[in-house]
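To begin, one chain is listed below as structure tokens, in the form predicted alone.
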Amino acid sequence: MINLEQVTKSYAKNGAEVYALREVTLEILPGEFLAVRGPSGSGKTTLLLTVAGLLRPTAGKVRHGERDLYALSRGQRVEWRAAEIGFVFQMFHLVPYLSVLDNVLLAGPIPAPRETAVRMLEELGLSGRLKHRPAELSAGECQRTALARALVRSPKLILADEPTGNLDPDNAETVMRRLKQFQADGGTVIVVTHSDDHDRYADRVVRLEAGQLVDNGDGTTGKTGG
């Protein structure tokens, strides 16, 4: 289980305080496929970060289960992540000097497996691009890459940044439809996106706007105070 208990996470600009999220209590469930949407700037990639354990909140805190992520070291939260979190970024970031097959045996600091990274890479129709640069693929193909890369280590959670912003309609089913698969094999999912093409795929829809959690996706909100 994920929990998200007052989160606020604020910058100092021009003499003002900004925030990009404010007091956002949220529950995720193990086995859950949460969808996070909200405009742009409303602070669902900040959420994302801050569950993934890459942007330390200004208060709050942060649970996976028992552990408290903000308290442990750096180091311990870099080995957590890299056991337990897949990550799909919106604009893929890819070695570019990699070939397809070497973006994906390098996803952490100890290389997968080669077999299952050719078995993943084939299940998401990229058998004849092994060998290819980002560079010489698909902005479809990029992205099936990445979610390669984030699944091919069987982790316990994946994080997805508007993972089909830059997709055509068939490859964002491609993508989609494998994350619902990584679900149902005993994955938790959390997507953020600002639109409503997939929201079919997730069991719950929460919405921030400004920062603030405005709709927990059961009638309640996640902030505590204005």
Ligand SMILES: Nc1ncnc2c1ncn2[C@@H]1O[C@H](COP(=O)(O)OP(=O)(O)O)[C@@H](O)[C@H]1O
The other form holds:
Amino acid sequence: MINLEQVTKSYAKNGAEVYALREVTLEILPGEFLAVRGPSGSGKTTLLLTVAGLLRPTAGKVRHGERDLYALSRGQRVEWRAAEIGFVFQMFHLVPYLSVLDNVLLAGPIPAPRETAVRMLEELGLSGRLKHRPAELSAGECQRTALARALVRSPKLILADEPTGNLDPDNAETVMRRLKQFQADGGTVIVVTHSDDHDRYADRVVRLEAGQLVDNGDGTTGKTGG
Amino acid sequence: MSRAVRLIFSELRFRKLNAALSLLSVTAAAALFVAFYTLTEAQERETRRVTRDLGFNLRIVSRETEMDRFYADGFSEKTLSEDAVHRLVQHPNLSYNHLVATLQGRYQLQGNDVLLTGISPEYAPPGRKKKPMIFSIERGKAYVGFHVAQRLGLRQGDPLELGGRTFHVERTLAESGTNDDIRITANLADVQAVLGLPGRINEIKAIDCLCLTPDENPLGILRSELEAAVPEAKVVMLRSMAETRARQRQSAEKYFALLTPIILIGCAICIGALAMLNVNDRRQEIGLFRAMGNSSASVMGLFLGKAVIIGVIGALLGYFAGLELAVAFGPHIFPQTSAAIGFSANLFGLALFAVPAFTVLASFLPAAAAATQDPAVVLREG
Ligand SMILES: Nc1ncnc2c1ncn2[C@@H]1O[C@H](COP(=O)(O)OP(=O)(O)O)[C@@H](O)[C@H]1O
Ligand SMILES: [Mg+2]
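With the form predicted alone done, generate the form predicted together with this ligand in the same format.
What follows is the entire complex, opening with the chain shown before.
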């Protein structure tokens, strides 16, 4: 269970406060597939980074089970992230000078076994691409590589920031289906999307607007109190 | 190969320009360091050699020597036991090099005043191997000064009668314009016999060593050493000769001491700036690496590891480039000793350790900047 409690992230901009997230309260169940929707600048990425332990909220708490994420030391958060989190980004974020296989082996302080990485890539249709560099791949192949990288260490939670934003429909389907399979294997998924194309994969869709949760997917708003 | 090492090498190959420029800066620093170091050593050797050719600059005589007589005659009337030179040589950490015992006296030879000088073979402290700086004279042989040879009509190979002994004239010397022209030089033991002073000497000639720094008082140190080993003696230094040599040596050191840091700082700035550009190029990758559950220490390790690798390669290239430089310029600057410029295992080892350490230091701030970069900032982009 992931708990966000009154999470606020604000930035000081020219003396004024800009809210990226404002008092967001949200519960994500283990094994849930959650879609986060909202216009550009509404705080979706901020939410993911906060959940990942990469961005300390200005106020509020983020809990993973019993763990108060930002009460952990930095080192403990790094270990926790290595063990439990997989990331997928819209821009893939592959390392340009590493082969597909080496990109997958980049995850975690100790690389995953090679065979696991190769199997993961084969499952995603990249068996002929192991030695290629990202520049030699199509967008779909890049994102499938990134997906293999997120999956290879068997995380508990995958955070995907607009993973289909740069993909053609076929590749987008492949990615979403693989995430769905990860869920079926017991994982939790949070996907940020800007469209409703893939809503059918999600158990629940929440909406952010200007940093506020305007729909938490069960008919109530994410705002509590006044 | 570990993942980190493979990553570093892949990155070096990928960003070739940055890698090449970094390697060039490191190599330049290493080469200049090696060249200057080698040339400074050569300079020291050269100075030592030139000094050696100038002759002795220390004269150790009996404490009872009256200095007015000493300067008037050119030698001391008072003698020491020959065993003084043995005691001096045995003194631990002696600052003297090239010790020679001599006995000089005035001698009447067929109505002519001559100076008779006996010189011992050169003494070196035990364990210290030095090339002898002066020739030694065999028993029964004599070197005859220009004026004496003329007066007596002596030629090379002639017999020469001295105190009832027959010497073989090994050489007659060219005119020197000094009292050397009335000198006959022979083996110490022979001269002791001729002058009737067996086992006696009246002077030890020496060169002080090159290991004294400018703030030390060479004469004071030499005097205290002499006090301990040969209390019955005192030392006179031919100051101008000694000082010229010290000055020569110190000016070379100053030159090195001034230029080296300037060059090294310049190279360090280049290395640091290139590393900073590299960190900037790799912001995405660093953010990703962190998001993938790697610590900031491991990011630091990647950049410093890269510095070590560039440092080692730069040290290897720079060492041989520096040596080439030294060999190319050495003979012009050091005609006497340039042949001694060559591979030095010590300097090679020093370069192999110091150059990577230097590269790591120069890359430290950029590496720290990479390690402390907030991954959230780049992961938000796009
Ligand atoms: N470092 C920052 N400084 C100031 N404002 C920021 C910073 N990072 C994000 N923001 C603001 O926070 C808001 C939410 O950003 P983000 O979470 O990236 O939105 P989304 O992913 O939904 O497009 C935006 O208005 C953005 O300008
Ligand atoms: Mg975003």
